[in-house]
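Single chain ahead, by itself, as C-alpha cells, in the form predicted on its own.
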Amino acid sequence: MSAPVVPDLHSVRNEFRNELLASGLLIDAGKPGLYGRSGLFDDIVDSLDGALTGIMAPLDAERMRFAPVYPKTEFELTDYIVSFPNLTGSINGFTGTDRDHASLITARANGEDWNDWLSPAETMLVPAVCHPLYERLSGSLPVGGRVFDLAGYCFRHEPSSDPMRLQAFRMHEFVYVGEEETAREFRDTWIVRLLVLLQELGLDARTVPANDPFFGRAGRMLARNQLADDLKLELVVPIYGDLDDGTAVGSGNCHGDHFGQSFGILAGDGSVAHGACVAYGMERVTLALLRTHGFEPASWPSDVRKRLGWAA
C-alpha cells in the first residue's frame, strides 16, 4: 500500500487560489498577482473596514486619503529605494514628438518591444499608504503630535501565485507622528487593539516580532537591527495550517526619526519627529476570513456576522 501524499505549501497555495477563481471571489487579472475583486468581496472589505474604523475610533484621527501615486522627490525622501529596490514600481510616459510616435507604432506593429520611446514620469508607485503624508508634515507639529487615518492603494512588485501575496493590494494605516515616547506607545497600544479584533472575527491571530525583507548585504544587518530594537511587530495567521509559520496580515511598526528627519518634521517639544504606525491589508485579512469561514458568508459563525455589523 503506497503512502499517502503530502501536500506542499506550493500545491496548497495554488489550490486555494483555484477555488477563489472558480468562486469568482478572485478575477484573474492576467498577471501572478494581480486580481480583480467581486462584489460579494468587496462587501466583506467594507465591512471589515468598518469594524477597524469602529475600535480606532477614540483615536480620533485625522482622516486623509492620497491617489496611489506621488512624486519621485518624495519618494526618494522615504528611502525607499535603498531598502526595497526589488519591490519599487516606477511609471514611465511618452513625451516624443510625431516621428518617435510613428517609429512607435511601427516597432508595435512589428510585434517589438517599444518600451524605448517611453520615458520616466518623475512619479513612483505608492508601497505604503503612509509616504505621501509626511511631505504634508514639513515644519513643527502640536506639543503630542498628531494621529492620521489612511488608506488607499499600494503596489510592490513580488508577483506570486500565493493569493495572500499581491501586487496591487489595499492597506488602511493609522499613524502617530509627533514626541518618541508617545510614539512607541501608540504602537504597542493600538496594535493589542487590532490583534482583538482578528481575534474577535474568528480568527487564529498572534502578534509576533519581525522584520521588513531588505534587501542585499546592508539589508540583512537592518534587519537584524529591527528585530533586536523590537521596531516591527506582525499580526499573523496561520492560513496554510502547519506548512509555513502564517502570513502577516497586519503590522505595528515604530519608524524613529527616519521620516522626521528626511522631511524636515518636528515634535511639539522641538525635537525631531518620530512616528509609529498600526496597519492592516483589507485583502489579506479578508482572505483569511475566507480561508478560516469558508467561502460562503451566508453561514459563517453568527458572532462573527454579528462583529462584521451583519445580520447573525
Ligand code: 5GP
Second form
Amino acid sequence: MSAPVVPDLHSVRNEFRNELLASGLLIDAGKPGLYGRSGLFDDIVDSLDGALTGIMAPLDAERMRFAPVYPKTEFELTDYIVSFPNLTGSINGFTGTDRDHASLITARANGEDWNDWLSPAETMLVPAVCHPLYERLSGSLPVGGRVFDLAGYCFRHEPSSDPMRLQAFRMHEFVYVGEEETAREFRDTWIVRLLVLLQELGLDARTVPANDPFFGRAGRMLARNQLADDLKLELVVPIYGDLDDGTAVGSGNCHGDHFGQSFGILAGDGSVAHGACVAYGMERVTLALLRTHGFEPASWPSDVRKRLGWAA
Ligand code: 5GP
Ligand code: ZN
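Just the form predicted on its own so far, so send over the form predicted together with this ligand.
Every component of the complex follows; first up is the chain already shown.
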C-alpha cells in the first residue's frame, strides 16, 4: 500500500492559484503576484466595499482618493525605506537627448537591456494608501482630529506564487489623525467592527498581534517594539487549513506620532498629532470569501449573500 500524500503549503497554494486561474476569476498578468480580475471577482469586491463603507458610515470620514504614485520627498519622510527596503518600488523615466534615445534604440535592437537609459523620476509607488495623505495635513488640525476614507492601489515588491500575496493590490483604509488618546480608541473600536463584519460574512476571522516583516537585523528590534507596544493588530483568516497561521486580510495600526513628527502635523491641543488606521485588503477578503464559500457566489449561504446586499 502506498503512503498517503501529505499536502504541503507550497502545493496547496499553487493548487488554489491554479483553480482561480482556471475559473477565470483571476487572470495571469505575466509576473508572480500580478493578476487581472474577472467581472465577477470585482462584483464581489464592490459589494464587500459597500458593506465596509456601511459599517464605517458613523465615522463620517472625509473621502479622498490619491494616485498610486507619490513624490519621493514624501516617501522619504515616511521612513519606509528603513523598515521595508525590499518591498519598495520606484519609478524611472527617460529624460535623455535624441542621441541617448538613438543609443537606447540600438541597444534594444541588439537585444540588450535598455534600463541604463532610464533614470529615477523622483516618484515612488505607494506602499500603503495613507502615505500620500500626511503631507496634505502639515500644520494644525482641529480639536478632535480628522478622519479620512482612503482607497486605491498599493505596490509591494514581493513576488510570490501565493495568490493571497500580490505585488499590486487594493487597500481600503480609514485613518484618524489627531489626539493621542483618540487615535488608540479609534484603532481599538474600528478593528472590532471590521472583525464583526468579516465574521458576519462567514469568515473564521480572529485578531492577532501583528509581526510585520521589518527588514534585516535592525528590523528585528522594530518588530519586537511593534509587538511590545501593541502597535498593530491583524485580522487573520485561515486559507490553507492548519498548514500556516492564516492570512491577514485586515489590520489596525497605531502609528504613534511618527507621521505627525515627520510631516509637521499638530493636534488641536497643540501636541504633535498621533495617527491610527484600520485597513482591509480588497483582494484578500474577496479571495478569503471564495476560498471559504466556493467559486459560485450564487450558491453562497443566504445570510452571507444578504450581508453583501444581494438577493438571498
Ligand atoms: P498592512 O499595511 O497591514 O501590511 O496591509 C494592510 C492590508 O492590506 C492587509 O491586512 C492585507 O489585507 C492587505 N495586504 C497586505 N499585503 C498584501 C498582499 O501582498 N497582497 C494582498 N492581496 N493584500 C495585501
Ligand atoms: Zn495607513
